[in-house]
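Only one chain is shown below, in structure tokens, and it's the form predicted on its own.
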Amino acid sequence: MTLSLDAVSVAGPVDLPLAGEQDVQAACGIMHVHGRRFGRPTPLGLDYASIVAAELAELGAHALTFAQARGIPLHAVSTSLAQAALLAVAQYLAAATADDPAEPHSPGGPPFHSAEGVAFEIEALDPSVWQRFWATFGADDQAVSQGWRPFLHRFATATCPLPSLPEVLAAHPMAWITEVAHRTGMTLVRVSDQPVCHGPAFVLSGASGDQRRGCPAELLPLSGLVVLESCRRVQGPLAGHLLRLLGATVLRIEPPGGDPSRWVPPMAGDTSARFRALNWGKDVVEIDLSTPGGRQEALDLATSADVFLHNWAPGKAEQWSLRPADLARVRPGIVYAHASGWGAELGANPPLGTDFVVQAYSGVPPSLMTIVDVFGGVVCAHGIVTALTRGATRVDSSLLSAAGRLNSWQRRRCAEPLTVPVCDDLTALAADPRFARALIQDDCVLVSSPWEFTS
């Protein structure tokens, strides 16, 4: 049987005369979301839709190879720049079409600058760290309090207005800001002007025989396989989401009471719209992994799984005795996938590995869109499917490795003339019948699979 990968098209199922990258960024919402911080639609500093589409195409090709090896009669797979772009804005599109989508998108946001003009990013997930950091500089208490929510939610809104706070830091030298960050627990990373561009996007290791399940009745490459996922935020859940779109059954492990992200507004039915965009269609089991009984329950579930995927902080797998060898003892041949922030690049105790600090460190053209998180999820899923195809049992990917892969592509040198209107309203995009074949309505508007397989 001959493998056939259709050429990556520009528009795919989107019924618009899209000529290339610029048209896709304009029509499919990338310029709109990226431009929120500037108050106007703005192109990204790299050909992001083209890069994501190329990664999706490689992933789809490996999935097709795996399907054929399992006896699933699929002969071709296709994707497009438009489908890649819609995947990139999926969370923002879901939020815009939720039950109560009203969110302020006022312009503004990092990176910050020191008195010498050095650009840098900061990160905190704990409000007490945020408070201590700014209090050291004598920042206005009200500005600090009001700034916490837009800072914390900039991943979701792609904008971060912080009145007066950037000016506070701009009055101080970089050495002092760095010292304060160290003392207060604030992560600080300088914005690099030397793009990181080294190493593979994911690393495969281990080997197993082909113990994967045989051909099921469904006609998707991963149909019949089970993925056990323990992930939060964007990168890991998106990887699991893509595996589900390829046919796998995905079982999410969430803490007792459920993942807190489920209840972050805006809501779509009884679930956060953004959470739905990344986790729609997954099964859920609530387990307290901090207890021995919970960890044993996870191992019991792993006995019938084909993939175990997590994005825990460094050292957590060792602390919980849920390392690759621990999973392999109960399920020989299981693919163990870790989606991290930094990989092994910054040692055993790296700073917080979130999208914007990785952007800064790696020199990716900056955006308050979660461009590294999304691409990192695609890269992780690509690694998992490649492992399934090659019989590997370990996949290590990271946001940093994904950023390096983004940087390995040539930057856009000149802007193409636009031939389509620029989207400035995601609700209008969602209601446009020309996008209907690429979208799904389920309490909010979700993005359908970025691949089309044919038999």
Given for the second form:
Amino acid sequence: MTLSLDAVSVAGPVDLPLAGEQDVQAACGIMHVHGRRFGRPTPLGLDYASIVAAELAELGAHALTFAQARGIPLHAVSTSLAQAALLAVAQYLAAATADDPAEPHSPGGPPFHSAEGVAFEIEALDPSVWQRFWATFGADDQAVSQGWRPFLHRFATATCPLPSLPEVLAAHPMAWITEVAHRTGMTLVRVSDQPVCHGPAFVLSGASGDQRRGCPAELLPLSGLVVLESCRRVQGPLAGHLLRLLGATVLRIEPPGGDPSRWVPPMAGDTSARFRALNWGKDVVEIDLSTPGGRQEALDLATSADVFLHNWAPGKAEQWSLRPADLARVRPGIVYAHASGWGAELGANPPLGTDFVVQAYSGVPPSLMTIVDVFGGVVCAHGIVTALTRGATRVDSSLLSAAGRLNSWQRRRCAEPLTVPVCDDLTALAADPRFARALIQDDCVLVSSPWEFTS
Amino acid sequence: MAVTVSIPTILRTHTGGEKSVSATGTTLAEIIDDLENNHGGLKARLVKEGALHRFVNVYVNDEDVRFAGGLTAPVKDGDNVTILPAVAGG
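What would the structure be for the form predicted together with the partner chain, given that what you showed me was the form predicted on its own?
Following is the full complex, with the preceding chain placed first.
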């Protein structure tokens, strides 16, 4: 695929003379965030803003078609590279403008290399796995202990300084490292030098029958539609967030006590800034889905929903009897969307499906910015809106399918000279009046909708 | 042995809104027991079945206590104990 940017402007509502991809990455904070691990602003290895904007443009076009089918008088939609870039840095922007002082961002980060020079990623969500893995190699206890926090937080900070640990692995052959990872439960994926790009970004199936919803009073494509969402972390919540920006009412199912992500610093008011960036404006209901009563409550809510969106781990929907057929039974025609890590590609027990592991597996030019998570959210929302438009009832997308879509765009890496200064401070960007029309000043700075619809 | 404990927003209902409180003890378990005595309800939010709750990270002077014995991790006078929610992955 080549980029077709006819329907997409470069700067959109940003009042800067942005000439193209490089300028957008520089001015809108992508170079800054991606470059944290290197200690200096650095362009991504792909035309990320252009690719995200192209996907947003297609999504917006489908939303427009859907709006028109519903009798909502909208006639045009626009987006821009700058809005796509700001969407990608939204979490980092929210964190930089939160109440707590920003954490310092020391450079550093994976991938690791074996003695033979094989590059690989590791992932653990459990500190005991991390500890067992490094202990087997005789790594220094203090380095192991002090490394856990930056490793855990690299999703939020885009950097991961791990003094002395990469050197430990560089002394061992790949076969032994793989063996230790297997024994200790550490996820290990080699960095692929072959970009994976087979398969579509999302798969639609099922047929809703004639379920076109009536025209609501508001004027956005999904106004009047209800999305029931049970999602954590980034990809799923971002998909729900985009649907809300298209006008849907999004009801989030959170566990009793609320999603733990709500309390992760830095805070903006009484909620985590990063959480706000992905979930502002959603309604919330606390339900314990591990109980039969809780699951019944979710099904009751689904009876008045148009979309059910989740990003549960493999097997969870079956275990909870909340499969597509279970939802369709209580709400015929409901769109059932699953935003997973790997889809069905790696079988029933895939490795941990986090952004950086999927980057490694799929050969996406690596970044500690969550570029696959964000794009996965866009792709999932795109699938859902397409399903609504075409009357499909099931959407399956994954970080892997999103990575494949990223890879399918030509790697042309714009090299034109910069015509704008490089942003090296998200706080300054947030306060810059030239960005005011693209941002919302709240308890922290939030990013406005990436689309403008006109009637 | 007095230490300072930073309380995350979600648990401040137990500390009357205080962001940090002091507690005494020679291990993390003793610190949590002392917290419970003065701020009832905190222990149940931190400890489950005799171990730190999965969704809680506790740091002593920036070191995750899970690497220092968990609830048996030693603390000394003047240490800073930070409680944070644990959320991993992207």
